[in-house]
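Only one chain is shown below, in structure tokens, and it's the form predicted on its own.
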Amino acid sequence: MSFLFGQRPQPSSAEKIAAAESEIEMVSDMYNRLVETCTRKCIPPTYREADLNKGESVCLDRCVAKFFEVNVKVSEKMQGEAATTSRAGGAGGMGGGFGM
């Protein structure tokens, strides 16, 4: 009974398994995305040689880094909006900008 002095219940043991098995999903997706996304736009699919030219490294270089970059701002921004959200009494549950 610990919710009422202002602590939150302990997460069971399953619940802990659920979120790390959630966790390592949306990490493994995001991984999937990076790499079709980086491959598709740097890399041809003819190859000519068996190693990365200097572009093809080049560019894969920028489109991680962008990806990513673009990733933290997105988390950021789902974040704040999650926050705003809770603020005003959770009226409309997700969603805001976001088309959901």
Second form
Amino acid sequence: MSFLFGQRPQPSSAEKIAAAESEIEMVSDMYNRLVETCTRKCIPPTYREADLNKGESVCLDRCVAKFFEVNVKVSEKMQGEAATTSRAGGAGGMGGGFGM
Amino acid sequence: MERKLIEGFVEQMQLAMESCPAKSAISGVMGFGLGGMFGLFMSSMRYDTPLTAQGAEISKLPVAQQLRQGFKEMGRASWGSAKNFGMVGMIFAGTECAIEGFRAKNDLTNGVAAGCITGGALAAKAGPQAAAVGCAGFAAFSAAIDYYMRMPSDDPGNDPVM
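Please move on to the form predicted in complex with the partner chain, as the form predicted on its own is already shown.
Full complex below, order starting with the chain above.
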């Protein structure tokens, strides 16, 4: 705990462990969702051969790239929303922010 | 360490083999070989008997000359057929791979479209009507072959998820 003004307290080791755990959960959840989505979208369930053919591998490349891009865009928008609502402050501002 | 390098190299080679230019080249070479065999067999059966005027002329020559002319004829026909088949194979495989890469789907329509383009390209010299006929014919041929290859087999063990 710091006694200087305007400085946030350093996270303790327990908080760091919790942050790492939640990050692992987030990443593995995103991975599972990515695999499930792209398999459902790109690979039709008639397994005539074991190797991915060209159409399927191209589809998977595009699916993964789009998934990450969607993730990034959505998180940017959410951060933007959070910034505007925190700047506006108060219940009224939050209502206005989410009402649009 | 070396094994990792070798495995990486093998994987890269496999990826290169599945690229569109490599597929097109392989198909072209196989078509060339097949066309050569086909031309050889077809030409060896197409022999002038001594009853026609040209045949009578040829049969007057000594045997060695006849053989040499026969072989030259077979070689020419074989070469022409090989070139034709090789071109067909190369164009078809290349366009089918490109269309599949563009659509990101593995369908019948890839083969049909590639067949239309191949037939049209081969018959383009003879005018637009011949190109249209070539397109339709080759597309139908390709559709028939692909449909036969993709028919689900009667053995339910082969298609586990239905």
